[in-house]
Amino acid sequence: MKNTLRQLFHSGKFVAGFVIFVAILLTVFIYPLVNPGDPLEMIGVGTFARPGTYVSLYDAVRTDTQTLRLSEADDNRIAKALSAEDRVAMVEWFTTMGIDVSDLDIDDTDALLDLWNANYDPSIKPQGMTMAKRNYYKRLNNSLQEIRAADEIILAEPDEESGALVKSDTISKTDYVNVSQVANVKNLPLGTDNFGRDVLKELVSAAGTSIVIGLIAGTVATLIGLSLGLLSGYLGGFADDFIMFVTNVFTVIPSFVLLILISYSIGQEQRGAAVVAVVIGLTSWTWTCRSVRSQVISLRNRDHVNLSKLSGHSMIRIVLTDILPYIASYVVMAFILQVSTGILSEAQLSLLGLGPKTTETATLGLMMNWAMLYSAHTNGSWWAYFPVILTITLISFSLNLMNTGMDQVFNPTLRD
């Protein structure tokens, strides 16, 4: 056992896939412990908020401020302030006024506004352009001037008596809080999701959820296919017969098909993340019986089993202990690829809508099935599905990586 393990030590390919596999469940234990709580709390009211770190204005305002003279502070906020869209209105416009803008960087913000300053004029009405966009144009100009021009913004509060609006304090330009000091302060590294929720924590928990998925159907097909192959390939005849009869009928009709369906007569309540996994199983342990079958057939008429038989052991401490043990470097193989196929079923299964119910907890399929449903592939909300995508790859390539590398120890004729 213990030159085994080195032999799998050595192996690039196992180590790596090894390393990768392990990084990723100690990121699902050690994650939640640092940042506690639901991972599908709804945090966030609206859909899909932005990567980053979020402040309280409303804290941010009552918070002790310092006096900083920044020489880019205006043009950073006109930077921040023109949109996508802005920049390309602005650059229509100038092509309608027939201004050469060929050699204009769009990006660019200062060439863009100081063109934009030496030939905007409110008063001129370009030849068919509506009202609409004559005022889109103004309300744009209007705001860039604002920005420049405006050097605080007043805040103020209604009188106890009058309730009119009276100065109670205000902001300039120049003043800037420490975030430490803030009250509260939200990181979001992967934003929130259509429900308002920290895509982070949920896709840490999805994860997790997703590996036991694929432990619990790695496990069931492992065990359905090693028992059925053992007894196949060893008792033959009748027996043999009878189990890849079964077998076949299984592999006939595509195993996805089967699931979709059992699935879809399980009901949604009654589909929780144990019972899918276990359906998962249920149908996709041919492969193993067939190929355990295979090595057993190799094995059965070996000496050492012919000598167990001759010395009157039961069937099954000869397949035990004289079959079992040489054919178990290819069991764990087989399981590490039943758990792979296990997590790839149930992200399949859940972006049909036929995964583990919405309401207990998140995987990684129904992450991907929620990002599609409210379209963060096309509005642009990245954070939503990309990194749902890397986290399934990564846990698919780890688990194929240690397999191959645990192929090429235990197949001489594989290795360089």
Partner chain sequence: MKGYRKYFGKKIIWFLITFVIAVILNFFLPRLMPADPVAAITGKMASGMTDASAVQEIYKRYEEEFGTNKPMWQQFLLFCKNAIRGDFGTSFSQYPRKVSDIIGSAIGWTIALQLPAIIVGWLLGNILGALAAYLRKGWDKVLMPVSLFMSNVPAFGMAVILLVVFGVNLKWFPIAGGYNFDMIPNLSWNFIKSVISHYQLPFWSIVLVSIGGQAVGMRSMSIYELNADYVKYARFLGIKDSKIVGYVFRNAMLPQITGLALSIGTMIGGALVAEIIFSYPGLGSTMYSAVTAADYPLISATTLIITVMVLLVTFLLDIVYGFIDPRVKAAQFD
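Positions refer to the first chain, counted from 1. Rigid core: the largest C-alpha set superposing within 1.5 Å between the two forms. Computed from a predicted structure; not experimentally measured. First, how it differs from the form predicted in complex with its partner chain.
- Once the rigid core is overlaid between the two forms, residue 236 does not reach a Cα shift of 2 Å, moving by less than that.
- Core-superposed comparison between the two forms: the Cα of residue 257 travels less than 2 Å.
- After superposition on the rigid core, displacement of the C-alpha of residue 204 between the two forms stays below 2 Å.
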Second form
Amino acid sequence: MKNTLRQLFHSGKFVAGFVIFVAILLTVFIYPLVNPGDPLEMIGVGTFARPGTYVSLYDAVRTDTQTLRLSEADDNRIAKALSAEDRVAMVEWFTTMGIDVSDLDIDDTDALLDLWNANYDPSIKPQGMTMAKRNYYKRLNNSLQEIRAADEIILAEPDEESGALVKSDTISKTDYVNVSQVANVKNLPLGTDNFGRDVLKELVSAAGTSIVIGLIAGTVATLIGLSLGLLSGYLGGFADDFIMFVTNVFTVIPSFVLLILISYSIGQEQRGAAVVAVVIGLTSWTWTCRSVRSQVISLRNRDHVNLSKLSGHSMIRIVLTDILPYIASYVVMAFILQVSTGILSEAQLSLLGLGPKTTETATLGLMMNWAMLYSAHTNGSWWAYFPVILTITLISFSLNLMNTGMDQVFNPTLRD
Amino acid sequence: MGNVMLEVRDLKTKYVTRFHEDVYAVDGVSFAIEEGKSLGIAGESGCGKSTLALSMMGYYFPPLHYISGDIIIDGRNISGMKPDDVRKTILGSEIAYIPQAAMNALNPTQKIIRFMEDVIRAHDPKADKKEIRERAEARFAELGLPKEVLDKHAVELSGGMKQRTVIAVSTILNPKVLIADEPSSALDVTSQKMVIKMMRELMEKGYIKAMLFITHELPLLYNVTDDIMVMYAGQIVERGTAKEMVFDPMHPYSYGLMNSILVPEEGTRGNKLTAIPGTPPNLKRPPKGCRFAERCKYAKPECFYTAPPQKPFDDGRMYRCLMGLDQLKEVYSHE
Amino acid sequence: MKGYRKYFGKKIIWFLITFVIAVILNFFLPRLMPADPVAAITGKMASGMTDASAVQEIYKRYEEEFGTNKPMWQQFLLFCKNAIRGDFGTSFSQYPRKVSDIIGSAIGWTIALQLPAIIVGWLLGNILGALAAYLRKGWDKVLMPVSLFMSNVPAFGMAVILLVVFGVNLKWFPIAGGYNFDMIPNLSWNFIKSVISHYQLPFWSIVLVSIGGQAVGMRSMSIYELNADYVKYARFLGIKDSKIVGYVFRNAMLPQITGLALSIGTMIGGALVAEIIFSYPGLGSTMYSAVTAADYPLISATTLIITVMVLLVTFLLDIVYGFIDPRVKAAQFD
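Structure of the form predicted in complex with its partner chain (previous: the form predicted alone):
In what comes next, the whole complex appears, and the chain from above leads the way.
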């Protein structure tokens, strides 16, 4: 046992898979401690807030200000204010003016502005340019000048008695606040989803739930597959024929179809995460059963098993002491694969609208399903679906790596 | 003295393990076989006899590596040749090999005739399909194999038939030297006999000029080959005629080996059966002195640090021991 | 020859039994659902009606039409009788369209999408796996982990990524449907062009996902075969390495056919979900809308058709494999 473990940890693939999986597990356990709270709390109003750090404007205004003179501040403002279309339009203007723009970098705000200030004149009316377009250029020019102007923003509050606005403060362009002094700062590294939930928090909790679903599905499938495989392989004869018949039927009928049918027939109300996990387990035991059976058949007539039989040991004892230890590695490998298929099956079911019906927990499949229903993929909200795909892939990749590593340790012909 | 067909001079090869350790599996082997003669190689498993067979082909792929020495087939030294030239002009046509596990030696999804075509065309790319078939059928008929076998897949043949097919395919190009590595060990007695008969026929008809027969079954060698060579830990410890080796072994190891088996001959019935205690040395770090010293009943202190040379006698016999012939005879007489 | 017939006979009987079990499961499981779809459809039809007896009348009429007033076993016999004629009843959600009609218009899309995609994925995967096994070292070090990683990207994930990268961002291909929504299916060049460009993203997402798994399997099969005794023997007979590699890959590839037969069910599951992502007008999308609308005649017919397709493919692959791999021939036909 100890030796096997040592061998396993000599396999690069196993170690890589193990490290990734443990890292995911640790995140699932530790992140909620660092960032406590309900993962499904809808903190955002509206859908799909971008990833980033959110500072309360209200609090920021009331936080003590410091004066910083940052020379590039104006440029940054302008760079932020100039949209990609504006930049293209500016270049268009230059070309109509007959200026060579071949070595102008469109993202170089400084160069663009220099050229603009030198060449733009609102009184010029280039040939063929519509009135609307000319007005657009005027507006663009004005807004650029405004950003440069040193106006202060005046804050006013309504007077409690008269209702008239009273100036309370001014904010100049050189006023800055220290973010750490602002009362309410929210870090949303992965933004919010369609319900306004913190995606990262939800993702961590969903990964946890999905792993549990995978573990339940894997346990159910392995228990059924192992016991049927043991019975079939050890007893042989009619029991073997019958069990293999059932196994073959359920290998050929796609488990995905069965999964859909069973999930559907259970009905929405009963379909919690645990139920879905059990259903997945119930439809995916055939692989384990097959491989356990063939292992048992090759063990059945080994000397030590025969010796045990001759010694009059009971079948249960023979199976437990003379057969199970020899197939343990295969069973563990099959279990690992079942866990990863379980996680994937849940995600696929959820995308079909047959996933767990629950509002209390998130699963990776449900997150994916909601992101798709709210067209996150077509409106550019990558943070709502990409981390989910990546998490599913990484969990399943790490489990499969471990499995491959084990395969190489236990089947030496595959060794490099 | 006939023409020397195969001569091996001080051949050294090694295995490189996964952990980059060298295992000196064949360490300075020299011998020769004359035309029309057969030589048997015997030894415990792991003594390097199979490795010697592979090393003699002059064609190495990992983990086996060539170190030094000469392999001369009918006057032609192949040890310095490029691997691709060896493949084209030597393998199959000059020297042929029958592998240890002939059961799995044939590609399961290929018909025997297709494989025969591949073998012949590897040396004569322009060979005609019809001619190849005629040639194969003629050879099969001559060796008493049904020609239907040619159109079957390996999986459809029985074990004995597979082995005989392998021999027929290996010798289709009339190689000068045939190396057979345990060709009959996995077979039942009847098939074993047929295989031996077939190899004898090949020799008698002159399709092969010399044969090297490797086995751990000494009684078999006594019946099949002219000479016997005993290997221990990558080296030859003794060589002599079959009769001499079985009834009058000289080297302490051969002596022990012969006493540990039953030879079905008159007079051996009453002999004591003894096993040689101990295990062969680790070839990653071969001992400095005699390799057998640790297990040798008669070892003297100098045996542990002086490596004995290969000593030839005038009558073609040779052995590798520090003790003289008379000394050994003297020692054995006290047994 | 007798061996062949026995082999086929056994296979056919076996597949027929599986088929019957599949039909039974497909019929009964969706009907175990607690909701009453007839009530739902009556509610939809009778919305705005105030006369309770008129509503009752409508309910009765639909019950009759869908046969839900009869006992389950009678419904089943009726279902079988009609199914043989290709009639799977009327859809609840797309009333009064016939289920067979809906499926008829979807099945072609699914077959045209998935069959070539799975075959191409299988071929490419096998070639890559064989290369990885043969070249080893550098190639293997890169190809292996990449293939393993790729094979773990779920089909829908690959679909979404391709859709976003090549559809939304690069705008190379359209992102939804089987053809331009403003077109009416016909045989014009424009329509075919539209179909082809809509085909690309769903096709490649299925191909990319199946490549990885096949490559990993083929690699280990090839490594196993490369170490086989016949390789060593053929080398010592002077046969060229390129020829021997041919033997090895043939031998490694043949069992991959069974591998395909065994995994086709799983692959189709993933591919159907990929269809949903692209709103491809195939069976996956049909099933999705059937599930959302609790339309069980449509669900059971769709799943039945998918099962039958998988059964047929598995059966064909089994037969083909039995013919071309002499190892199976020797084991099965005598």
